[in-house]
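Listed next as structure tokens is one chain, alone, in the form predicted on its own.
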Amino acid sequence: MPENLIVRTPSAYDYPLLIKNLLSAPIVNNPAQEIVYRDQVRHTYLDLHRRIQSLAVALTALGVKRGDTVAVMDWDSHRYLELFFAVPMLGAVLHTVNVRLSPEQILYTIDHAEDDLILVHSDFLPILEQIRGRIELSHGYVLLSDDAVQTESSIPFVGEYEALLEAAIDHFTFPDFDENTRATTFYTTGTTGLPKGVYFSHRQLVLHTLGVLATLGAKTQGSFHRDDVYMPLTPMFHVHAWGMPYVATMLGVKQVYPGRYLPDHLLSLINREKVTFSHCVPTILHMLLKHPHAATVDLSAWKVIIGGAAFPRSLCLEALSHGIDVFSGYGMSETCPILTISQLTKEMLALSAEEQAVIRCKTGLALPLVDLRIVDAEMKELPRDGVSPGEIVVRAPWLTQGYLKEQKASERLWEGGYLHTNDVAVRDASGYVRITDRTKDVIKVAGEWVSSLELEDILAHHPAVAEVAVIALPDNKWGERPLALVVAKAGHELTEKELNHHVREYAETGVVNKQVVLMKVRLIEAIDKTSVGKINKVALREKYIK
């Protein structure tokens, strides 16, 4: 045996990286801190601890055991937070169902994940009633209801959530087990083919929590600390709400769960509960800033991570004008998800808003423990010169080890020993990454690459543009040319000539490939989105490329 291996004392405790251990500090250090759901529920962290134990007792009584899969269909709520802990802490797997998928896709994920129990909010009963005859469960259905009233339904519930917790004792001893035990699974919202299941272990979720916490606590700008008030604006079914509820709970901060994302309601919660930290996709931020009530709410203490899609500089500047501390984060469903965050140094904070926006909208710097590389087709790492584009490939201790029951797709994902993101990016000498496109979205004009994301950002700067998406239009002469699908702001009129002139001005400065002047424009009423609010370019191609 090698001499440098640690020799364990037989009585020593081998501390496993289990989700249950994220709860220790907040229960001891901040037991009276609040967890808020809408305007309906206020609990303390001691209540959270008690309810997690009662939930474990109730689930066990329903037959849930180690290795079972428990699915949840709910809005962002205190219940969801409790399930984030109780289910994995039993050694079971939590399946966070994407409630925005079609009923047939939801049925596929329930069947593929082999769910044993489904907890469902009354709002989603119509979905389940459509597919219930084709679902096989060993432990049945539990109703989630904001008013704790048994809803009329053809579904035979084994109980209502609050009633089950009320009937259960509030003491449960959670066992130790292998930290590599699967804790969660959910399904990627791909725009083609069937959804793919990704999965994460206790060890991965704990290390992701620590990595994010170390990053957000390392700088003054965009920091997340115990005096913050946290409210997610990314659905809890989507990559554990970017893992932030685990971070918030470990810190013991006040947490606010908003339920449905209604803009007036969200702004009211931000104002009333003094929310200081959130995360969302650009479309959510855009929706809030355009709401009439936004002008009446003080947003100057609000820090927001923007991810899930390219962050337009025009939107960043608008947020900065409200005093919001916005900055980009990057990751994927397959990466747990956070890989990079674009925080600013003290020196950068002295820059103008325009100069700051360029940095805030970058993909950012890699988190601790993330080995992120930008490589060519032969997996050779490219120089950090800010101009050499290649694919982002990564290694980190919290990446999914594959797709559930999809061996071939898993091997493609991990080809060469690195997880392939299919994102095209450049990296500068300071280490900041900037995604320029998806590999499948790059527009190849006369042999040269045109970034759809850069062109979208330029068009979004036009004062009359509300939303824009750029896709490749097949062309006999050029191979491809950009097609800009543009939604005008209310009360504004736009023309193709006006937008082409706007783009040409940028091309003449050299900040973007000159081939953008070949752009075609189509004015449309709305841009198709995926179930998590991203621009759905597959749907746009099907609709507008004939």
Given for the second form:
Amino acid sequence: MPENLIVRTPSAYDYPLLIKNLLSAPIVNNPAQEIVYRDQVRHTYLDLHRRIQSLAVALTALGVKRGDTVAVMDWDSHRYLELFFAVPMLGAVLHTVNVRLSPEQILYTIDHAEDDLILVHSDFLPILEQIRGRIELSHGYVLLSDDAVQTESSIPFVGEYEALLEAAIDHFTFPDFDENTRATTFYTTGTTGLPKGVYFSHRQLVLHTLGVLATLGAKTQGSFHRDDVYMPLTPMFHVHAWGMPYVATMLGVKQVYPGRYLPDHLLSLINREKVTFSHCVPTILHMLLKHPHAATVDLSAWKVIIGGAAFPRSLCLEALSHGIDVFSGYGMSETCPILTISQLTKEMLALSAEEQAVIRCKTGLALPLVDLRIVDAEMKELPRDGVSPGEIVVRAPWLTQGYLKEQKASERLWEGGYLHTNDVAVRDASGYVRITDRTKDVIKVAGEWVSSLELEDILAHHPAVAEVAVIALPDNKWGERPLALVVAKAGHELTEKELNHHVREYAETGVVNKQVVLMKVRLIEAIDKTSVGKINKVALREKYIK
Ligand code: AMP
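Got the form predicted on its own; could you also share the form predicted together with adenosine monophosphate (AMP)?
Full complex below, order starting with the chain above.
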């Protein structure tokens, strides 16, 4: 045994990093703090604690035990929060089902994850009924319902959530176990091939929670603190809503769960519950700002992390004009997810909105404990000069250790001992990372890399452009040229010539690779999106590249 291992007093407690421990402080320090679900439920943290215990009693009675997998199909709810805790705290695995996948893909994930019990909201019964004949569960189905009305369904439920909780005593002693026990699993929404499962342990989720809070709490701008009111706008089925419900609970803040994302309903919740902290993909922010009610709601106390896709500068400026404190975060399903956040220093806050938007839209600075490198094909780290693009590879305490039951893909993910993100980025001398592309989306014009994201950003600045996606068009002469797929704003006329002129003006200032002028344009009705609201470039390539 190495000599410098600590000496453990026999009766000393060897504290494991378990999800249950995130609850220790808030239930004592913030017992009366609120947890709100739509306009239907208002609980306290004490209720949360009691309900987590009742849920554990009920799940145990249904046969759930350590090592089992419990699947959830729900909108963002107080129930989901309770399941975020109760299921892993039992030593079981929480499978957060992506309800926006096709029924066949949902069936694949339920089967692949080897789910034992499914808790399903009544809204998703039509999906489940289509595939139920091919699902085998050892413990059955539990109904989640927002109203007392009897739901018509052919599914033989073993119980309804509220009734099960009511019938269970509210005391349960959660056991200690190895912090490396698997706590959660979910499937990446890759647009090609079958979905791939990623998984995270108690230790990883606890460290992610601490890492995110250490970052957000350390700055004045965009800080997440005790007086905030939190509402997720990234679904809880997708990478644990970026892990933020765990952060919010540990912090003991008021939490608001909005159910299904309906823009007018979200805006009125922000207004009524005084929501101050959220996170979402750019599409959701766009949807909210476009809604007629946006002008009637005071959004000036709202801080929002934008991630999951590049944050267009035009959208950032629009949000800033509403007084919203927007800034970027970056990560992926494989990384728990958060790796970087782009907060501003005091000096930066003195800059103009235009200048601030440049920083707010950058991918950001690495979180504590995150060893993020930008490397060339030989894994050599590139200079931090803001212009040398390479792949982001990463090590951190909270990265998936592989893809579930996919050894080859797992080896590829971790080739050379670093997790490969497939994201292309540059980094400047002060550490700020800026993603310029996905490795598969880079456009190689005459051997030079043209960033599809930069070109999208430029086009989005055109006043008549509603939405845009840029993909690579194979070309005999140049190798590839950028193809801009553009949706015009309602009532606006757009031409290829006009857009080329717009792009040429930017190219002449030198802010972007001059090869962008080789862009071709196609005006289309709508841009295909993935199940989590991102631009679906694979589908666009299939459609528009013959
Ligand atoms: P997902 O696994 O579905 O969460 O997707 C992760 C991918 O989204 C990353 O690998 C990036 O390509 C992209 N992404 C996430 N955050 C950002 C960001 N802030 N800027 C640009 N791309 C992002």
